[in-house]
Structures are given as structure tokens and as C-alpha cells.
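First comes one chain, alone, set out as C-alpha cells in the form predicted alone.
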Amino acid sequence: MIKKILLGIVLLVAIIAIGFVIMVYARYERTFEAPYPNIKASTDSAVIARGRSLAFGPAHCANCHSPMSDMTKVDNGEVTPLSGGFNFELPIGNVYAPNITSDEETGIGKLRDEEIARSLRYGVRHDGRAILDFMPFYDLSESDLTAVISFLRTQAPVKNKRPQHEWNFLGKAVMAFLVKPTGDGDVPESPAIDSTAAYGKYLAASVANCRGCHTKRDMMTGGYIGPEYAGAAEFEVVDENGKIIPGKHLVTPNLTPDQETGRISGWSKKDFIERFRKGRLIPGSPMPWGPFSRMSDLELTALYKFISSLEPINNPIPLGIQEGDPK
């Protein structure tokens, strides 16, 4: 009898995993619907300007977009191609950071503006799957969303074919049932473009993605569970070939203006551009100091503005590279 028992529990346990894994390989790569943003692109000098501003600089496109054999010059505030570039090595299985050049073949130049402005605003591909949350721009203004399109086509064709996608069955599993589209064409009003508390917040939660970073998130769905900017969020640590150093990695620190546990608490502003000007100072870190280097006096003046202006969160946060896997 309890042998039968057993044996049943067995064979339910069995049919149970085999369609989970059947309902894997038929959802992994499902599609959404999402509306096309009334987006086109520029040919206004001033407009393509302000697009190549933000690409180069907070919204730091180049630190993913660029091959990795430039990387150093990306780190270093450089310009380079934006021809497809970082191989994210996750427990997921490879991602491939696009060729998002002009190129016809191997970039965007046959997308429309329209499938462009999908891509950000609603995070759904131009085939309509649903893309990883690593661009979070869904919150980018009109006008901002309208400059990174018109400066995008205005990149000469790079013909480099970057490879598609490798999930392991973890990875499919997670784009079947977990993985969606996030923006949901909400859009606030962007605040004027000067030095002002309420332009930095714009730029920290909708462009430069700092609360993306310094909120502790859930590792599985990307949402976040801890106070925004109060850091607490771990990050592999990753060679100068992009390759993940096992057994390490980087907690993202309190940006909030605690006077025991904010690290920039007690910062004057000009201590705050400053450290932004000297870039990478500890090797491995996720953060994108060479684009963020290129940002002006006025946007970090206004970063500076927003995030002394939070609320202190008392929130330890361990200095440098640490030792163990990102929980």
C-alpha cells in the first residue's frame, strides 16, 4: 500500500515537471501588446544635440552599446560606436547588448521611429517580446525620447551582428511567467532643464537610473523592496572583459543624506562634481562612471539639489568589493 503511495506522489511529481516544462518551451518566448508612441525622429540640430548629450551621458547608452574592445575608452568618457557591445553573463543564460547603430542589417535602420519609442517607453521589442529590465527609460519626457531617436539615426551604419539571446532552461522558465513589459505609458511632465532639485529628480529616477541601483530590488522580479536610494542593491563584479569574477561582488551604497550611514552625507556640492569627474576609482563597479564623467555642471548641480533633499534612511551599507555571490 505504501509502496503504491509512493508511487503515485512519483508519477505526480513527474507529470507535474513535465508540463512545467512544456508550458516553459511554449510561453519563453511570448509576445505582448503595446501601443506605438507618436514619436519621430528630428532632424533639428539642437534636438539631435540634446540626444547625443543624454546617450553619451547619464542615460549612459554607451556603457552597454558599446563593443567590448572600447570599453576603456567608455570608461574613460569617450565616444565610441554605439554597434552593439556588453555580453551579460547571467545565471539566466548570455544577453547581448544590440547593435543600435543606423546599420540596416545588423542594427536598427530598418525599425521605425515608432518600434524605437516601443522599445522604450513599453520595454516590447519590435517582434513583441518583452525585453529585460535593463533599460529604464519608460519615463524618458517626449522630448527626451524624441532627441535619443533623432540622435540614434543619425549614427553611421556599424555592421557588426551581435548573437541572439542564449537562455538556459532557468532563463526560459523566467521569460515564460516572470519576465513582462513594465512601462505603462504614464509619463510625467519633465520638469524645466535647469540646476533645480526637481530636474535632478528626473534625471535620478527616469534617465540616469540611480534609484534603478541604490534601491534594494527582489533578484527574481525586479521589483523594488527597500527605501528608494538608500542603497542595499548587489551587483556582480565584472572584469575589463565584461567576464563575472565568481565569488565577489559590490553592495550599492546609501545615497539618502543619513549623517551616520549616507556615504555622500557631509558632501559639498563641489565635492559631489568632483567625484564625479574622477570616474572609476574602484575596479568591477556596475556604475557608469565614464558617461556619467560627461555629464554638466547643471545636471550634477541638480542631482546634488534632489538627493540632499530626501529623507535620511539609517541604512549600513558595506564599503568596497566584497566577498561571496549576490544574494
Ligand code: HEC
Second form
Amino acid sequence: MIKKILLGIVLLVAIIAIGFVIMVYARYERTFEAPYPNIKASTDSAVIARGRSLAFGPAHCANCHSPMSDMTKVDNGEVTPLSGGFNFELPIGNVYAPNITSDEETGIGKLRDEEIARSLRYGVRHDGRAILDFMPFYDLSESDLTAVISFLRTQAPVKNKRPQHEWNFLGKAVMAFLVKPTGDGDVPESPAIDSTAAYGKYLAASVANCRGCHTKRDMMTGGYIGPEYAGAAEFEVVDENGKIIPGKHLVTPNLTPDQETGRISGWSKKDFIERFRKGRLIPGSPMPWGPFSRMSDLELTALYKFISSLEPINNPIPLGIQEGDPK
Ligand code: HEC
Ligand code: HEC
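Mind pulling up the form predicted together with the ligand next to the form predicted alone we just looked at?
Let's see the whole complex now, leading with the same chain.
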């Protein structure tokens, strides 16, 4: 009798497991619907210049879409071809940042403006699949999204064929059941580009992803589980080839103006700007210091005013590289 029951349980578990595997394979390449934003690239030189300054500044496209061999240049804040390069070796598989120059075969030359706009605003790729939450540009204003795409169109085509992402089984399961496009299409008004805290807030939350990294997140859902800008998100440390160094992590500092635990409390505006001009000081830090070092004094002033206006949150954060894998 007991043997029969055990056999029944084993069979049931096997059927569920096989069913799960079949479901994963049937679903991991599933596609999603999202509207195509009505965005057309412009040939106006001021619009293109704005797009370039975003891509190589606060929006830091260069940090992921430049070849690994150009990373020193990126760290020095130089303008590089966005011909694709960063390999993310994740527990769910390998993800490759694509070539986004205008090459028709290996880049985005054949994609329509609306397709590029949809991928950035809704997180739905040109082929309908969901984009992992690497590119939090859902809230770029209408004019900034236009500017970025207008700039992308001006890049000379570079031939560089990038591999398809390689998901392991866990990755396929994550793609099949967990990853969904994120953008809700609810886009903020284009803010005035000036040195006010309002523009700083737009940069921090919608362009430069300060909020996304400097807030504790739920690793499964990406949702915020700590007070915004109070830090505490843990990150891998990478070597000069972008490979994760096991057993080490960095914790994002608390950016709120708490006297005791806020990283920049006591920093003047000048200190803040000078810190950004220095670029990356901790090797392997994931913060895109290279592109950020190119931000203008106006942008850095706006960011400084915004974070100084936040409600102080007491949240002590260890500085420097820590032992142990990130949690
Ligand atoms: C943190 C790294 C990172 C940053 C920053 C980043 N990207 Fe990406 N991008 C990726 C990765 C990874 C993919 C591949 C996503 C996928 O296929 O799921 C991608 C895909 C794309 C695609 C292809 C979408 C498609 O339909 O196939 C475009 C276009 C793009 N990025 C443009 C940009 C622009 C413009 C910026 C700056 C405003 C930017 N990216 C910033 C990592 C990044
Ligand atoms: C990809 C994640 C990421 C993004 C995006 C990011 N940061 Fe950071 N930031 C970190 C990490 C990790 C550290 C700690 C390591 C270091 O100092 O480089 C850090 C450190 C800092 C520090 C302390 C520097 C020091 O010398 O102690 C400041 C200030 C800061 N970030 C501000 C910002 C602002 C402002 C933005 C948006 C413009 C931003 N960060 C965007 C991850 C990020």
C-alpha cells in the first residue's frame, strides 16, 4: 500500500516537473503587445546634440552599448561608437548589449523609429519579446526620447554582429514566467532644462537611474522595498573585462541629506560637482561614472539641489568593497 502511494507521488511529481519544463519551453520566447509611440527622428542639429549629450552623459547608453575594448575610453567620458559590447554574465545566462549603430545588418539601421521608441518606452523589443530591466528609460520625456533616437540615426554604421542572449534553464523559466515589459506609457511633461531641483528630479528618476540603483529593490520583482534614494542596493563588482568577481559586493550609499548617514551630507555643491568630474574611484563599481563625469555643471547643480531637498533618512551603509556575494 505504502509503496503504491509513494509510486503515485513520484509519478505526480514527475508529471508536474515535465509539465513545467514543457511550459517553460513553450513560453520563454513569448511576445507582448505595446503601442508604437508616435516618435520621428529629427535632423535638427540642436535636437541631435541634445541626444548625443544624453547618450554619453546622464542616460549613459555608452556605458553598456560600447565595445568592452572601449571601456577605458567610456570611463574617461569619451564619445565611442555604440556598436555593442557589454556581456552581462548573469545567473540566468549571458545577455549581450546589442549594436545600436545604424548598420542595417548587425545594428538598428533597419528598425523603424517607432520600434526603437517602443523598446525604450515600454520595454518591448522590436520582435515583441520583453527586455530585462536593464534600460529604465520608460519615463524619458517625449522630446528627450526623440533627441536620443535622432542622435542614434546619425551614428556611422559599424559592422559588429552580436550573439543572441544565451538563457540557461533558470533564465528560460524566468523569461517564461517572470519577465514582463515594465513601461506604462505614462510619460512626464518635458521639464525645463535648467539648474532647478525639478530638472534634477527628472534626471535622477527618469534619465540617469540614480533612484533605481540608490534604492533597495526586491530582486525578483525589481520593486522598491526601501525608502527612495536611501541606498542599500547590493551590486556585483566586476574586473576590467566586465567579469563578476565572486565573493565581493558594493552597497549603494544613502543619497538623502541625513546628517549622520547620508553620503553627501557636508558636501557643498562644488564638492559634489568635483566628485563627479573625478569619475570612478572604486575599480569595478557599477555606477556609470564615465558618462556621468561628462554631465554639465547645470545638470550636476540640478541633481545636487534635488537630492539635498529629499527627506533625510537614517540608513547607515558600509563604504567600499564588501566581502560576500551581493544579496
Ligand atoms: C545597463 C545597460 C544598458 C544601458 C545603460 C542601455 N542599454 Fe540598451 N540594451 C541593453 C541590453 C542588455 C539590451 C538587450 C535587451 C534584450 O534584448 O532583452 C539593450 C537593447 C537595446 C536596444 C534594442 C532593442 C530591440 O528592439 O532589440 C536599443 C535600441 C537600445 N538598447 C538603446 C539604448 C539607448 C538609446 C540607451 C540610452 C538611452 C541604452 N540602450 C542604454 C543594455 C543597456
Ligand atoms: C548602476 C547603479 C548606479 C547608478 C545608475 C548610480 N549609482 Fe551612484 N553609486 C553606485 C554604487 C554601487 C556606488 C558605490 C561605489 C562607488 O562609489 O563607485 C555609488 C556611489 C555614489 C556616490 C558616492 C561617491 C563617493 O565618492 O563616495 C554618489 C554621490 C552617487 N553614487 C550619486 C549618484 C547619482 C547622483 C546618480 C545619478 C546621476 C547615481 N549615483 C547613479 C551605483 C549607482
